[in-house]
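What follows is a single chain, given as structure tokens, in the form predicted alone.
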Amino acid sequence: MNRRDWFRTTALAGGALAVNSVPGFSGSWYTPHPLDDLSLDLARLCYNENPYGPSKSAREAIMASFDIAHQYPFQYIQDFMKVLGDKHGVSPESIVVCGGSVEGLRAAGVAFCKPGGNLITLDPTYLSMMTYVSKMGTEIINIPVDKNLDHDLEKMASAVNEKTGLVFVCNPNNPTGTYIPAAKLISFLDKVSPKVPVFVDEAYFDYVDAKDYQTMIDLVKKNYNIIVSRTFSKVYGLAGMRIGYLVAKPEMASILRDRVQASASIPALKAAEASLADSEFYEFSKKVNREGREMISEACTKLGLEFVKPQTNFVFFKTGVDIKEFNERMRNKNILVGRAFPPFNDWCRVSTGKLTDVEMFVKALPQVLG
């Protein structure tokens, strides 16, 4: 064996025994859809991806940032926290910036969350901050949805106690697509968050239409203790970029950006900045995405199947059909549609796509399910 291919296999090897003891690396945010090979001709409804980005000023911002990208970030990154305590009206020093929003939830699990701990959560809902944590030896307090399937915020306050890290809350949530509005939400931050840091995770926020919804960033303005995560993989079509960040107040945010690892790429700031400057994009975005979801609500409604009314990019359903075989059921459609989210074992979460991909969920669907 020559020194090239000794370096490779001892490489490997070791790249192996790292994603092995790395908690949280083989979680659920890393797992592809099991019927997912790739194929050019499938319409991926499952992933929650906005397909029409990244905008054209972002692809032109990352091609210009190959000119830089042999440096650091550093700098660029400290940059960017002043385009975003400006957006926000924060310091820069209450932002944290992160190679994707994942990143900001295993920061905040890994800085607030302990062994013989607990974290309190929302079931079901996004599980990325959960299955980091519990390989941490933290215990998860599951509080199941109520009957409308909107958190039950008076059960998860009692559930509080001297042993809880952090309470964890995504608004709109996801898989349900239920919101939380902004006066009950925030009284019930008045009430927990003196007593334990709260995270409220806004992945979905720019796709929400309802009147009685705010960010709960304003808060942070006021020195509650939370944290709010922001993502620039929906509304502006950077998933693939791998960049988010977290906002929260200075001294909060000082802990969470020492616990960071996984950096944003120049590429991906200067792709993100250019998103920011892009609303024509931005309001195409929402434009499409409240088309598709339309499409497949009154799908549903004409199927007399029961759904959440969507507030995300992404609907809800009740199949009555085990999702699994639902599944399988769409993938020999060529459409994919969202895993298994138990208890809700006969609903089916489908994001919305590209149109032409929302008209061919919609064709299927009746013969699907007939």
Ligand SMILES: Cc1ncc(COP(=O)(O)O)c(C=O)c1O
Given for the second form:
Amino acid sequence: MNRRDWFRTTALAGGALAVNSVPGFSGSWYTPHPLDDLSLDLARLCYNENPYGPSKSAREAIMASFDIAHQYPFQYIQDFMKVLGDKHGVSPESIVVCGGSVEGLRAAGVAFCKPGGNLITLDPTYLSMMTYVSKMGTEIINIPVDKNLDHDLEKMASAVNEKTGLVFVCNPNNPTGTYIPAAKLISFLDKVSPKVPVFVDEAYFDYVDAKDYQTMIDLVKKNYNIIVSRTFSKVYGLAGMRIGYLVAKPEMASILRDRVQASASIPALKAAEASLADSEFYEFSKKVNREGREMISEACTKLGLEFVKPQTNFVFFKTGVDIKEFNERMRNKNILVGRAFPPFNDWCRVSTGKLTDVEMFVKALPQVLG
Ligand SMILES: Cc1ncc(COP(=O)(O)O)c(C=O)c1O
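Can I have the other form now, the form predicted together with the ligand, not the form predicted alone?
What follows is the entire complex, opening with the chain shown before.
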């Protein structure tokens, strides 16, 4: 089977799966981009990674951790809970460290969703939790984005019923890149979280410049019935190390901690701790990301393409071309872009990546659409 056929078959298989489980999902969390080939030097603008990481200090911390890597990480996790508690002004008992934030999403799904119950979420959004709980027999109630590709919070709130186990909110949202202003989200949480726990995924928190955006960790401090997730995979450039965490009130965090099995490794914990102390790399990551997304935004503007003003490390824009076709045309230019996010099949999510890769993309875009 050649690469083109493989892509078609994979996309078809994804379509069949979508009918039975999660709409728009085309593979497990482990599925690489079907056109990727690690032996080639491709511009990988499809994974929302930060190719400038890990920082030098994180690399040194990883190397130094080899001497203790024969140990289980239990005590180091306890220590890191204190570090994260101090960072966020919560007690260490409010922190749940996990092997990537997807593990935290899974743990929350397992803790609060039941077979025969339901989970309310936006469509399209980041699917990892829904993929997992749909296999447990939980119904996924998808609330489509509104005309501005924003969360339709009113519809999400009114979808809550006695069978709802959890509500999932991704802020900013992957793949659309839209964000919910703090006041709007707080009023939603005021209304919904007394009835049912709300999960707020803040994977892209660090990239947001909008003045009316805010973390919901402040509400955890006020004892809200919510769970906030963060990751070291984005601004800190540690996606391959697998480390993220949840923040929730202590009694809820304890329920979640009991359900986490994919723990962070000692090298990951040490890399994350060093990264938190490295403000220079953090600011650098944000700066290059801002430059990258501005270059992409300008290219879209020049070509008259509709796009979401980016607050993330990716840009969601309307190509007007079917995404499978657009993927293949970009792949012919050695560039990988994001997969299909139905029903936005003529839109594309492109990650920022290295600035040289973004330049390649910006140059290829008019050619590919011409
Ligand atoms: C919204 C969102 N949440 C969570 C994750 C997964 O993060 P992690 O690498 O910490 O598992 C991603 C990854 O792209 C994401 O986009």
